[in-house]
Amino acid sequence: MIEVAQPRSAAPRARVGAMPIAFLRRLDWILLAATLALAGYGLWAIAGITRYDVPGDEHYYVVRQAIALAVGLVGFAVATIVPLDLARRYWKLVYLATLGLMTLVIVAAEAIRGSRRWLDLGVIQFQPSELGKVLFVLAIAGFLVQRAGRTVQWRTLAAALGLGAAPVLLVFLQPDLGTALVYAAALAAVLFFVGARWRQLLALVALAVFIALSVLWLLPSVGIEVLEPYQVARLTLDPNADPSGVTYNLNQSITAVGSGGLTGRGVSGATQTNLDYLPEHATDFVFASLAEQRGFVGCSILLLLYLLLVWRGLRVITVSRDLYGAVVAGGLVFAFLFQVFVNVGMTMGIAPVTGIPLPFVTVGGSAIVANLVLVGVLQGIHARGHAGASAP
C-alpha cells in the first residue's frame, strides 16, 4: 500500500498564516478606538470651524483634512508593522534623517509669513519638523539605550542633550519656537524614562530655567536680542501688553472661550470664527473656535478622548518587552501630552502662545500623519510586548 506522505511545510506554513491574525489580535484595541475617535471628532469641529472660510466650498478644509487622514493611516500602518527594533539599531540614519529634513527646510523651503517650515511637493506641502518628532524620539532613545550602562554618567547626558540640542535649533531657526519646545519636552522624557537621576534632572531643569531667562531678559538687557518682540510678548502671557497688536490673538481667543458657555453657540452662531475675530481660527486656536461653537461639552469630551488615548499610550509602557521600546512610547507620550497642554492652554492665557497645534483637531496634512505615525509606533511596541509575553 502505498501512503501519501503529508508535506512537511504545513505546520510551519499554517502558522506563518496565522501570524498576521495573532499580531492584530495583540493590538491595543482601545487605543485604536481612542485614535479613530479623535480623528473622525477633529473632523465633525474642522467641518464646522471652516465652513464660512472659503465662499463657496465649505467643505473645503474637510476635504484636505480627510485626505491627510487617509495618508496617516497608511502610515499608522506602516509604523505598526515594521519592527521598532531596525530603529534601536540603526539610530544614526535616524538621526541624520532628522537632521537632514531640518536642513532641507532651512535650503530649500520658501518663506510664508516669515517662516520656513513648509516644503511644496507640488500637490502638497509637508511640514518636516512635524514628523521629526517622532524620529528625534527614536534616535535619541536608541543613543540612550545603547548606553544604558552609563545613562547615570554626566557625561553621557551631555552628549544625549548635544545630539538633542541640533534639531532643536534647525526647528528654531525656521522659526518654530513652539515645535522647538516640543523637541526639548520629548527629549527631557526620553531622559527620564531611561533612567536618569533626580539630582541629574533638576539640574537639567535649572539649566532649562537659567536659558529662559536669559532668552527673555538677561541677553535683551545688554542689547542682545534673541527672540522677535512679538515672541517675548507671548511668551511672558501679558495679553494687555498690546491688546491691539502682538496679543490681539490671544484676547479674541479668550473671549471666544468664554462666550461658549455649556453647549456652546453652534456653528452659525459662532462670531468669532465666522467673521475672523479670531485670527487663526482652525490652527493654532482652533481650540477657542471649538469652545465657542460646542461650549464645555464639546471640549469635555475632546479632553476625554486625549485622557484616553495617554492612558493606553503610558499603558504600552509597561508592556514592552525591551527598555528601548519603554523609552520611546513614554517619550511619545508625553510629547504628545505636552502639545495637548501647551495649546489648549494658550487659547485660555494659562500657557505660553507658541503656534503648537493640537493633535487631530488643527487644520494641517503633516501634521494628522505625524500623529498616526506616533500611534502607530506605540500599537507595535504593545504587539510585540504581549508577543513576547506570551511567548514559552
The other form holds:
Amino acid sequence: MIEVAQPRSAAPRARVGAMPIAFLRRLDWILLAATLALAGYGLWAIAGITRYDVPGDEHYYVVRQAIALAVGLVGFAVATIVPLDLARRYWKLVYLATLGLMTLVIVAAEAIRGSRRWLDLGVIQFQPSELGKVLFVLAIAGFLVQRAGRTVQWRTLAAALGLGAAPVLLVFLQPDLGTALVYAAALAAVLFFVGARWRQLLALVALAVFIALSVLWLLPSVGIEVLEPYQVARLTLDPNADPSGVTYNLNQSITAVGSGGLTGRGVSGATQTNLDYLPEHATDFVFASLAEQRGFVGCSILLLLYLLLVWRGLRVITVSRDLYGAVVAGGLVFAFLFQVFVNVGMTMGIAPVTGIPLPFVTVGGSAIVANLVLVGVLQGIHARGHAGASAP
Amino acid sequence: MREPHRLTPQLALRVGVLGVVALVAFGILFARLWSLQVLSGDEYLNAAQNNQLRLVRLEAPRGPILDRNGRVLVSNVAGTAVKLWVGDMPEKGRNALVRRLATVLGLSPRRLARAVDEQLSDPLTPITVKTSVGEAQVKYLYEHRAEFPGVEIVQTYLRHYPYKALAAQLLGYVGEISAEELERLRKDGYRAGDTIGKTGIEAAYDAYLRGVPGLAQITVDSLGRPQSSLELRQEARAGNALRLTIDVRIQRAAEEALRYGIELAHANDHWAANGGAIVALDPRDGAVLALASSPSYRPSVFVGRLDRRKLAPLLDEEAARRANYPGLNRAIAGLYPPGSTWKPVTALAGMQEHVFSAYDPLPCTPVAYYGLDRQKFRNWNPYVNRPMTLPEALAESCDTYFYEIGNRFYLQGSEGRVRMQQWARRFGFGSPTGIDIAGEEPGLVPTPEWRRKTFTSDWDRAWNPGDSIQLSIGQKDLLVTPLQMAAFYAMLANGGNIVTPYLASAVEQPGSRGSPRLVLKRFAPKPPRPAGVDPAALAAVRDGLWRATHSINGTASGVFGSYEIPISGKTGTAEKVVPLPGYPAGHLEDQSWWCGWGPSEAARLVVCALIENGGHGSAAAAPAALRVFERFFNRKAPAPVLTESD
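Alternative state: the form predicted in complex with its partner chain, after the form predicted alone:
Expanding to the full complex; the earlier chain stays at the top.
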C-alpha cells in the first residue's frame, strides 16, 4: 500500500504559496472536468426547463444560476486552497458554526411555503442547510478522527450520534425532512469510513430501522405524530392512491419522465413542464423536466457525469494524506451520492418524495455554491494527498 | 495523535463497498429510466398529451319545427352562454369568485354557490351559469378573464318562437338536461349540460331535433387556462327539421276560436268560463291540424335568462292553479265528462247490442223514472213529449231517449252493464289515443268492476241504474279528453275506421336557402282500423248528427244550418264540479262541447271544441268550432243564431 510519507511539516502549504503551478498540477483534473461539465450541463438544462417560467424573460433563472455558479467557483477555489487541517483542528468551531447557522434559520428565517429554510440577506436568500452539509461532515469527522484513531469505541459511537443528532434535528424542525436525511446519511458514511466495526454498523442500521418504524407507525399508534401527514404520505404512498392530492406531483413527474422517451420532447414540446403540470420543475422535480425535454440520452449524460464524479470522489478517499481527509471525502461523496439517488429516484417513483435538490441542476444558489465547495474540499484533499505528488 | 496515514485494507474494502453501492444505485436509476422512457415511453407520452388536451363539446344547432306547409314554428337564434368549470376555480377565494360572477351576471349568489357546491363532485363537467348573456357582460368577462378562472364563454343556440304563444303546450320547450334524464339517456350520447326537449314535440322528437354535438380540443395548462385556440376535431351536425301535420292557419284559428268561445260564454253570463281546447284533425288518417289549449303561455319564458315570476305558473303548483294551469295541454290531458257528445257512443253500442233499433221510436219525455226507488231523470228540454227515432233524438239531444237505452243496458244484468263500456273502449276511450307526444291522459270509462275496486263503502261500490243511465248521456264518472272525442268523431266521419292522431309527418334535412328540402324520414300514419260498427247503425248516427246541425230542432242548427259547407256534429253540455273561488266544495258548471266534421259526406276535417265552464254546447263550443271550419274551408258563415240548447 502507499504510505503517507510526508512528515507534519509546512511543506504542502509552502508549495501552495511558492509553487501555485505545482499545486494546480496536483489537482484531479478529471474530477475538475467532471465538475465543470456538470455545472455547464446543469446550466444548459435549466435554460431549457425554465424558458417559459417567467413571462417576458426567458433567461431569468439561467442568469441567476450563472451568477451563483461564479460565486460557487470562488468557493470551490477557497475550499481547495484552505488546508483541511484547519477544519480538523478546529472541528469544534466548525460544529458550533453549523449549529449556529441552523438555529439562526429556525429563529430568523421567514417561512416560505410553510418551512423556514432560507435566510434573507437582503439581495439574496441563503439556505444554510446546504453549506451546512459540508460543515457537518467536517465537524463530525474531526471529532471522530480525534477521538477514535483507528478503533471506534461504543462510547465514541454514541457520542458521535449525539453530536450528529443535534443538527439533524434542527434541519428536521425547519422542516426539511429531505436534508435531514442527507445529514443522517453523511453521518453514517463518516462512521463507516472512520472505521466503525461491522457490528457497530449493524447496530446503526437497526437503530435507523427502529427510528423509521417509530416515526411512521409506532409513535402515531400511541398518538404522537412526529411527521406531518403530508410527509408520511410522501414517504409511503404509491402514486396511484390519490391522483390530485399528495401524490399528484409524483404522477405528473413519472408521466413527464416517461413522455421524454429516448431523445426527449425538446424545450417547446415539453408540455408537462411548460404548462405547469409538473410543479417545482425547476427545483425538486428538475430531473423529471430534464427527462421530458432531453429524454433518455440527456438523462444518461447527466447520470454518467454524476457517476464520474462519484468515482473520482472515491478515488480521493484512497489518495488522502491522512485519515481525516479520507473520512471527510467518504462522508461528502456518500452524501452526494445519496442526494442524487434520492432526488432522481423520487422523480421516477422509486424513492420517497422529499425536498432534496439535484446537485448542480436544481435552481438555487446555496445548493450550487455548497456543491462546488464540496468538490473543492475533495480537490484540496487530492492535491495534498500522495497521488498527485509522485504520480505513481 | 498524528500518525502517518496509510490506506489500510479496511479502508480499501470500505471504499470498494461504497463503489459497489454507487454502481448499484446508478444501475437502479438507469434501469428505471430505461423502463419509463424507452419501454413505456409512448404510453406516458400519450398521458402527457391527454393531460393538456381538454375536449369541448360543441352544441349542435337544434333543428327547426315546421308546420305542414313549411312555415317555421320554432327556430334558433345564436346566443352567448357562460359556463363554469368548477374544477378550475381556485379553492381559496372560490366563494368570492362566485359572488363576483353572480353580480356580473345578475344572478342570485346563493343559488349559484349552491350549484357550484353540487358540482364539486364532478368538476370535469361545466355548469351552464346563464344562457343569453348580454353583450356588455360578455365584454366585461372577456376583459377581466384573469379574474374569473374557470369561467368559459361559449356560443349557444336559443329557441326562437316566431308565432309567440302559438301551440305552446304542443311544441313544448327545451332546457338543460336534468340529473334524472341524464342517468336515463347517457347511453344515447347525452351529456351533462346538453339541451334537451322537456315536453311536447321538443321532447318526443328530441333525437331528430338535437343533432350531433361536435368536438373540439383545446390545450390547457395545469390550471385549465386555455393555451391555444379551439381546434375542431369533429364538426357539430345540425339537428334535422321536423315537419308537423299542424297547419299554422288552422292552429291560429283554433286558438282564436277558443278566445271567441270564452267571450261568448262570458256574454252569456257564464262568467267562470276560463279555458278550453280545440282539436282539429283529418278524419282520413288522423293527421292533427290544430291542437289548441287555453290558457296558454309563451314558450320564450324558458329561453335565456329565466324569470322565476314568469315561470311560476308553469312550474309551481300553487301559482299554476291561480293561473288556471297554462302549461296543461287540455287537448290531450284535460279530463272532462263528454255530456251529450257521448250520445253517438251510446247509440252505436245500443244498436250493436240490439238494445234498441234506430227507427223504432222511443218516447222522449220531460222526465223519466228508473230503478226500484223510481228515481227521477230529467230531459234538458222540459217542453218535448213525443216518440222519436234515433236521428231525431240525436238532433234534439233528447236525454230521456238515451236514458231508456242506458236503463236497458242496466237491465241486462252484469254482462249487459259493461257492454256500452266495451264499445267505448273499442272507440278509444279509457286509454290514450297514441298521439306522438307524451302526457296524454287515458280518461275513465266507469264499469261496475271499477266501482268495486275504487270505492270502499258499500253504497259507492254498487253499480246502480243511475250509473248506466248517466253514462248513456256522458255524465257522472265518465272522463274523456278532447283528443279522444275528436278521434271518435273521426271514426264517425270516415265511415267507421279508427284513426290514431299524429303530429309529426317527416324529418327533413334543413335545406339551405333555395335548395330543395330533403326528406330523410317520413312518419307513416298508423293505418285506420275498422271499428266493427254496422254500416246501417253508423248511417243512422250520421243522419242524426247531420240533423243536429240542420233540422229545425237541431241543437246547433242556428250555428251550422246556413253554412254553405255541410257540417255534421253534436253539441254537449256536461256538468262537472269545478273548483271556483267562493265555492269551497266546488260548483257544478256546464262544460260546453261541440264535436263534428265537415263536409258531412267525404269529410275532410273533424273539429272538437270544449269551453270550460262555457255553458251550453250550442252557445259557446259550437260557434267556436265553426270558426275553425270557416278558416279551413276559406268560407265565411252567416252570423250564428245562438240558442241555449244541450
